[in-house]
Structures are given as structure tokens and as C-alpha cells.
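Presented below, as C-alpha cells, is a lone chain in the form predicted on its own.
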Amino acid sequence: MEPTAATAIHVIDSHTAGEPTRTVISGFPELGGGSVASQLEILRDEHDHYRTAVLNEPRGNDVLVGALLCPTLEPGCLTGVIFFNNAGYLGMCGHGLIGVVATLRYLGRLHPGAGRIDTPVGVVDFVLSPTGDVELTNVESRRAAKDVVVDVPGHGLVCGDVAWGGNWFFLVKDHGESLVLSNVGRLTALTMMIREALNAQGHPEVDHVEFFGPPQQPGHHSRNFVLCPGGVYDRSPCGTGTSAKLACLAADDALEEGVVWHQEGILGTHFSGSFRWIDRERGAVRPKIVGRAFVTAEARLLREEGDPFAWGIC
């Protein structure tokens, strides 16, 4: 589909634990009305440049999380949400939807209190504390595969979980590396050969890594680093990844059921998480995770006349 004129584009900026989510207000075309996972579709297959105009330099940048305010049809929903980044498209974000709160917040639409939210993959219901913090409870997450051995040219055999937390993760435990900030050139080059062996291997639903080390600071449990689908590391904890380690834990026995659980990420910055039993047989849990985000911006973008980025840098 031909891309048309684009009139301004309302956008509020927050950061969760230190990784930025752009939730769309307003300026995005209508998307049909029907389930937020067939909205998502009509986004995708003809309105995407909508997604590289938000997201994209000059207007953006890799790191960006998006999030569009949709329609829902769910009962008791504030709204749906449709997660997207410079890769494509996202089922869940926990990072985003704790962002996506905060904005809530921000422009008077919730105070204090229970609310559910609509995404592709679920009904995620939250808690919005006096005090800013955001307990969601995610959608169903249960580990697919344990002890996964995949052979990665040039680095050799890495075995870990496959898991799903809301997104797909390959969760990797004994990887040698330094989970610390000044190396996350190496963390990304490696996480990113790690996802092509493993998709190469039989498993192309992976679009996430993320690998655990010990915490650094007292009274967490876990230090991450978490590569995103579009080649770049998650600065919070990650919230679906968090669900999937969770899930990971619960079936190993190594969690109980509502004990709760400090995720470290690689800024320092922290989630707390928990869950509960859906169906032991399975595997299936619903995990809640603690953080906060904070407003950044807001802002107009706005498309001039004979930009040749006006729809970004693709």
C-alpha cells in the first residue's frame, strides 16, 4: 500500500527501569475495530510505514519500544495495545505495558487501583500503586524445551531453555560471559549468533536471548542481559523475559508458587516477580511482575512535505 500524507503523530516517551517505551495517543489510522491480534495484522500488512515513521531515525531510534492505544473488545479493559519495535511487531511487553500505565496516569485516565489492559496474546491485568509501582499479571508462560543444545559456528555447543513469557527466549544459564555493561558489544554479538544457530536449528519462533549470571547487589537473585528481536539489549529486566524465567524456575521446582523472585537487569535496575499455577501438567503459569516507569516526554511528530524520511530511515 502506498503510503499517504501523515497528519501529527501524539506520542508520550517513558522509560521502565532504564528501557524507553513511545506509546502512540493519537495520528494512527483506524485499524478495522475488531480483536487487538486482527488490528495488529492490518497495522502490519498495510499501515507499517506508521511504525518506522514512530520508531525509526530521524524520530527515533533502535532502543524505542512502541506501544499504540487501540480499541478493545474485551470486556473491563481500559484499552487494547499494540506492541511494536524496529524489528517488527511484539505479542506482549512487560516493560511497555508498565510504561503504558504510567502514561495512563499521566494523561488522567486511571488513579491508583485494578485495571486490565487488551494485547495480541491476552488480558493482562495490573495494580497501579499511590506510589507509581505497576504489578501486572501476565499472560499464560510455560517453558517449551529444557536442555536445548545448539551448535554456534565459530563459538561451539550452548544449551539452554526455550520458554514462553509473552515472547519466545532461549534462556541460557552457563554462557562463561561478564554480564556487565561494558560488555555488551560482545553479550550482543554473541546473543545474536546464539538466535541465528538456534533459528537455523529448528526453532524460528526464538526472537529472544537472554542470558543469567550471578546478581551483583544484596537481596536480588538474578543478573540478565536480554537481546531484543531487533539486534539490541533490553535496558530493564524484560518483563516477558522475567515471565519466562519464571515459568523456567516453576518447572523446574526450584520456585514455590507466590515466593518472590529479583531479577537484576544488566543497568542494575530490577523487577520483582512472582507466580502462580494454572496447570502443573503443562507447565503453565502466570507470573506477576513489579516495576515502574516514568514519563519522559511528550510530544507531536510531525511529517513535512518532500522529507525523504518522513515514513524513517528503513
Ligand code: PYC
Contents of the next structure:
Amino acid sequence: MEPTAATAIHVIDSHTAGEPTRTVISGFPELGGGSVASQLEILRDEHDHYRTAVLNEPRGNDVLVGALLCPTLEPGCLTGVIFFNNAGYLGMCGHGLIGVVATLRYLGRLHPGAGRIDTPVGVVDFVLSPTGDVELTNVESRRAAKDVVVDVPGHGLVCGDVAWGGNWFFLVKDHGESLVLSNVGRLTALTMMIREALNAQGHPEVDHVEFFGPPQQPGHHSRNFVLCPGGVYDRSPCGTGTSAKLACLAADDALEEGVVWHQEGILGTHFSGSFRWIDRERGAVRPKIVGRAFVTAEARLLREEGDPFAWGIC
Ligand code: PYC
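Could you switch over to the form predicted together with this ligand, since the one displayed so far is the form predicted on its own?
Below, the chain from earlier opens the complete complex, with every other chain and molecule after it.
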């Protein structure tokens, strides 16, 4: 049987500061029309093969983050979005949301100005500028634990903070590693060992590990390396990771409300960020992240009858 337009999955690819997003415009099953969180559950429990078809080889690759446009019940929201990767599903995704906004602009579905997008973990506000910059106001972020010491077998003790920025992060400053591209193999291996030890030592929720170090470019405050859940590193400075960092800076009184923080990623690309307090008692802030995405491709992903990898290599 020939693949038909009815079975094709229409996607638009973009990258944000080097990190790719594949936005799914159509071709996924209907997910019940409830909240975005409940649609995520239905996608995960009943149709997970659509995620692997879109992201896994041979149609995708490990670095891609998927963003499925879906209905929303939230008043005033342009769309709902469910983010997913090679390992499963994300709560929010900063670079991904910026990619979705650039994609909707490319499609003519939005113009410069303000808007709102619903995610499984809350509504994100954004402003698209005429130059293409996107400022997103993320979901509430906060530090959950300071100076957590992890005993990493074969390596030793590592100390860091656990924080939520739309996903769970372990943020480490004192790691002794060089945050350069030529070192990503070692950084990936070490952060994976830290995550495994941390998960076993009472923090199973943490699926991203973030190393911080001095920036390489003037005007920036910090450089990071971010391990994502599926064992690959974020090419961007990570929007939710920068949000978690801002929550820690706020909790430490190391950055004033409204002051801009320039976060450089491992490629040298950068996001700027700032925060507003929601509740000082709880350490809760709403971070703002500014970045830019570029549309790179538009495609219809096909599944031909008899293709052993119609749903991806799993
Ligand atoms: O930008 O939030 C982000 C993100 C999460 C995982 C990859 N990128």
C-alpha cells in the first residue's frame, strides 16, 4: 500500500540556539480533548509509537525534541503543546517553546505580539518581537533542595542543588570539568553517573543534570552543559535549565528581581533570563527567558506498508 497524505505526519523543524525542535502539526491521533496533561497521558499510554516514529531513527535522531500541537481548555491560549524526546515526555521545554512560536509564525498563525501556550505543567506566556526574538515567561520555578551531596561510585562526592524549572534539574558548580565542546563525551558520561547515583539516593524525579562554569564570552555570566533524559546534551543553554538556575540564584539572593542573567550554552550560544518573585517564603519565581529560533525544514513523514521501522528503531 502507498503511504497517503492521510497517514503522513506533517512536521516543521527548527533550532533554537542550536537545539532542534520538531513541531508536529498534524497526523497524530486524537487525544480526548481534555487538559494537556491528560492528553500527554493518553499519548504516552496508548500511542507512544507515534513519538518513536517521529523522533527515533530512521526519521529522527536522539537530539531532536518533539512538540505536538494539541487542543487546550485554557482560556486565551493559542494552542496546547506536548513535548517529548528519545526517552519519553517533558514537562516544559524552553528552547522547544521558542521553536513552536517560530513555527507558528512561519505558518502565518501568529504575528509579533503577546500570546499564551498551554503545556502539561502550566501556561507559558510569550512575546514575539518583530526581529524574531521570543521572550517566554515560564511556569513557576523553585529550588527544592540546596547542597545535596551525592556519592558517585568510582568518582566520589558531588554537591549540587535540586530545582524545578518546568523539568527537574541537579545543578552542579564545583565539578572540576572543562565546559568545552571537545569534552562532551566525558561530560556526558560523568553527568549520567551523577544522575544514576542521585536517583538511587532519594531523588528519582531528577532527569536533567546541569554543570556550570565561567563564560567564554564577554557580557555573559555563566556557561553550562546540560545532560538531557535520553543521554544526549542540550545544544542550547536550556530554557528550563536556565529557569532552574534563576530559581537558585533567587533563593541565594545572588541575583536581584528583574536583573538580566546571560546564560551561555556549550556551543557558545546564549539565552538571557530574569525572574519575578511569586512567593519568597516558598522560593517561587517566574523566570523570563529570551531566545531566537530558526525554521530549518518542513516535511511529511511517511510510513510505508511493510516498513519494519515504520514506528522507528526502538
Ligand atoms: O530548553 O528547556 C529546554 C530543554 C529541555 C530539554 C532540552 N531543552
